[in-house]
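One chain is shown next in structure tokens, namely the form predicted alone.
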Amino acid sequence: MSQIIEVKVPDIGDFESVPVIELFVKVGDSIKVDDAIVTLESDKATMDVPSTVAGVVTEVLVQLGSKVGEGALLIKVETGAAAAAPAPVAQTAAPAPAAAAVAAPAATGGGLVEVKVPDIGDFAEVPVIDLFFKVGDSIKVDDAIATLESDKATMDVPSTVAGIVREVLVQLGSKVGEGTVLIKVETGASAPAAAPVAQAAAPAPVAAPVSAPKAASTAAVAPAALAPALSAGAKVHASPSVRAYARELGVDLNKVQATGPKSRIVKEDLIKYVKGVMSGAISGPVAATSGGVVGGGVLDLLPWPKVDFAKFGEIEVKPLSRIKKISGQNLSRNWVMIPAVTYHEDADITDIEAFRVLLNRENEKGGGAKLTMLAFLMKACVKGLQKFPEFNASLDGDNLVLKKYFNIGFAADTPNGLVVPVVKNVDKKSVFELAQESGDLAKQARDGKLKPADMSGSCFTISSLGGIGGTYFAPIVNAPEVAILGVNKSAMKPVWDGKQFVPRLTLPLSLTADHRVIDGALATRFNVYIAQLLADFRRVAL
């Protein structure tokens, strides 16, 4: 007996209205448990949402660019015996009727519909900084009516109906909140222009490009990046927040193709343009660093070289994993935008390593958790974050957000690439609990079982290469964090004790910090403090 099961966005932490940047299924596809349905990308993290059921996809309720949150419906899946015949399901599951259904109720009788400000979180008295419609304009479902800008975020308010605008009840500078009426729209038979709008808004065509996830991902960059620039003297339409973001990136708005209402440049257009430049799809100006802090100029990136490698010898083409593609984009952004400096320090871990080995030997009989150096590092780093709160912070425009919680991410090596699981509330856990939890998360990472919530909320990251080797390296800051600690393999070195050289086990530390927040003196103090804690772990109790 078959049944239709809805697959929704699970708990993804504190993220709301997260855009869908990749879609891996279409109507008629067979899907297995844990297959990725979509990739979501917030300003803090990128995450795959896996399927919780197996069967045949009968409906896809989102598209590229859709904003979703916990509980949002992604797809419907038919399970059981009937799932073996997906063809007829595709006929009934086409998304087009859904859009028609939105316009259908109004089409029978028509009338004025009030469009209000939806739930916008904890914001109240938010000013209107952009208004896109006037009386008499035709409007479609999801067209942006106005842009609101608080001190923390800029947001577009979309229309929930299609028709003709009959009243505009706000103006530039108006202060609004949830439930404020923005416009009144005449829908249905009495609004002849609304009918064709509803057809244009039908999302059915979106399902077509989803058939090839790789192509869809490429298409997300190419259209904006390759679009023609504005003609000389043309007026650029963009909100103040978008203009500020463009200045931060060093992007000339005249070179960016607008996709927003009435030729307005939105934040997504900037992101696509920068991705296009960085991928080599176009050559365009992008700031060498955020705000020109370092260098102060504009860097013209040349197109990525196209080489026929096969003419030089035998080759094998192997596609990058999804993890590497996604992390590559994030790392490129972080490398370009963060003026980072790396500071090195050696920590004497002779005593703490002997203590760790002793505890593990004692725990072998009791079956307790095996202590790792990572657990001690986490505990030491929390003390460092408490002593130097600038390290437990994030930049938000011209503000520094100081966090009062202590979550630490650690880079985990998996067959598909690096991922960063996050251990929450490290300050409240013992080293045994940290060792157990980090070990469990690392295993889930290798098995591909990490949930989005397991990779969100990090305040500070540790990247340890101790199990492999090396002396020092310069890890890339994991935005929006402001620092990351790199750790290499410990080695026995001769250390002068004032009278003679004695052998001491030394751990190389490499701290990379965002120079906009953390200067060299502060970074060095942090590094030295971590080394002191590792040299004498009794200091952690102080």
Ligand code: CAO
Contents of the next structure:
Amino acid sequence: MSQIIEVKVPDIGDFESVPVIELFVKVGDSIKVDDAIVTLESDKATMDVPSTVAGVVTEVLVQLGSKVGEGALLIKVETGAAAAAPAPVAQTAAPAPAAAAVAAPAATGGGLVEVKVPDIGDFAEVPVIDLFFKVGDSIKVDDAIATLESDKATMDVPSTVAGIVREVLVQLGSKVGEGTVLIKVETGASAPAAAPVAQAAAPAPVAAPVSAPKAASTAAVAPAALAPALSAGAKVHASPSVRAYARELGVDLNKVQATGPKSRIVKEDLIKYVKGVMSGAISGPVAATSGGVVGGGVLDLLPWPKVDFAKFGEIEVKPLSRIKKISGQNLSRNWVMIPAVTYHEDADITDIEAFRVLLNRENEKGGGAKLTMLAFLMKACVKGLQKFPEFNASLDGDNLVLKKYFNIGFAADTPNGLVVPVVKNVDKKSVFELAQESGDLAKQARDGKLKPADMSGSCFTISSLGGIGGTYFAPIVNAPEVAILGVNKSAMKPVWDGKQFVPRLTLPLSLTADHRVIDGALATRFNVYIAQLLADFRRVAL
Ligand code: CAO
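Now the other one: the form predicted in complex with the named molecule, given that the block above is the form predicted alone.
Let us now look at the entire complex, which starts with that chain.
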């Protein structure tokens, strides 16, 4: 049964008669709990007021410029009514509830002013989810220093002083409350112009990865809007909800034309910018034009350096092979777009190597296929994928596609470059069959005879450099997969068995995983499990 519920301005701290500067809903809109209804802005703070109910908006009782305070009626919502599906933009635009409060300055002498978290209402121990300044940056009054996010609200803490940031006393993930010193600012210092490139190139904080639009996981050419929104908001005026929306879209707010009051970027500005970039009307971030750094041109990078090498000595120009050009573009995209972390582990393969050698010796007589370490690794990895299904998955927008089949790709070094043939249904094949099939595919790869079908459908990739050497490396995830296992050359190492050092044949494993799907604990569990399987291959049969 439906009923009409009034949504009012909650306790917003010491703010009264605050103007509405953004209005996110209109009559007929469907609204969800936590959707922002309005943004309020006092002379000291910007606050988003979230909805506490879900339903269809039947009345809007404020307009832009209305002055409101605690208890003011904002909207009436019919709950329980069949809510029309919200338009996609409205959905993504629905920001986290937010409020902002002005950081309180405190002079510490010598022109250094501490900027602290002010009264932020009923929030204590709130984590910092965005940090917009680093030591040496110049800061203006009202620049957002940090975004705090509780389970109920997102708050930007703006600076009350201008100058140069001399100390940053928090980091991403730090828990703060009223009075926590965020930064120390040298006031009156002449601020050097911030280097624009360094700002734009700042890496995405691991704790708050920029979620890529749906196309990101598969499309070779991603919209320019995917440029990292890392310094987003550092020097621009925008409400927390608009900042959150920009982060979600990966838009650098510095590039968006503001039309709101006091040069504030409003949601419509953001949408206009994204539409403009997608349609080509606005030139997106500068593509890395040569050198193949980013095939799709998704990064705001300096152009590739043009150097006349012949000026310095004799040169020869050799075109890249077709494979190198294609794999280069894929690798660049994956390197740039995946927040990847590499984890290392040593596996004791003394027994399995002895077993492999024994079987090969027996096999020689019968003329069967040579067993390779790669085949054992494939079998172990499938066992790992079965135990940890997140590894046998792909990101598709906000969904994780979990695969119930087990195809393993392996990197093959060929005269023309790197290719990744795929062995299908590894779970259903014996180690002998895997050795035979991967050997055949590797040969076809070297002969340039692989067909597209031989290189598609992989769930997880192994990159084995064991035949060449090396100790450890950091392989690049083969998107849209979420992890890749790198292997180097095994070596005899002294291992402490509790009483003495014993020589054990040790295989170095390097697992790179997409942090959006696999966190460090899971990645390490996977690695440890693979090492256990390799140390005692009987476990694969369990
Ligand atoms: N440790 C020690 N020795 C190893 C080993 C390891 N981890 N892995 C293989 N070997 C040995 C093999 O046993 C073999 O020795 P024998 O000839 O005495 O039996 C020798 O090294 C050569 O092996 P291989 O590398 O030719 O064969 P493989 O089945 O192990 O690998 C393939 C096949 C296709 C994976 C490999 O040839 C290859 O192309 N590797 C390169 C992958 C690559 O380039 N990765 C980087 C991608 S990112 O740039």
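As the structure is a computational prediction, the values presented were derived from the model and not from experiment. Take the two forms, find the largest set of C-alpha atoms that superpose within 1.5 Å, and that set is the rigid core. Positions refer to the first chain, counted from 1.
- Superposing on the rigid core, is the CA of Ile75 displaced by 2 Å or more between the two forms? Yes; Ile75 is a residue whose C-alpha shifts (by 2 Å or more) between the two forms when the cores are overlaid.
- Task: Inspect the rigid-core superposition and answer whether the C-alpha of Leu61 shifts by 2 angstroms or more between the two forms.
- Result: It does, since the Leu61 C-alpha is displaced 2 Å or more between the two forms after the core fit.
- Item | Per-residue C-alpha change between the two forms, Leu23, threshold 2 Å, rigid core fit | Shift at Leu23: 2 Å or more after core fit.
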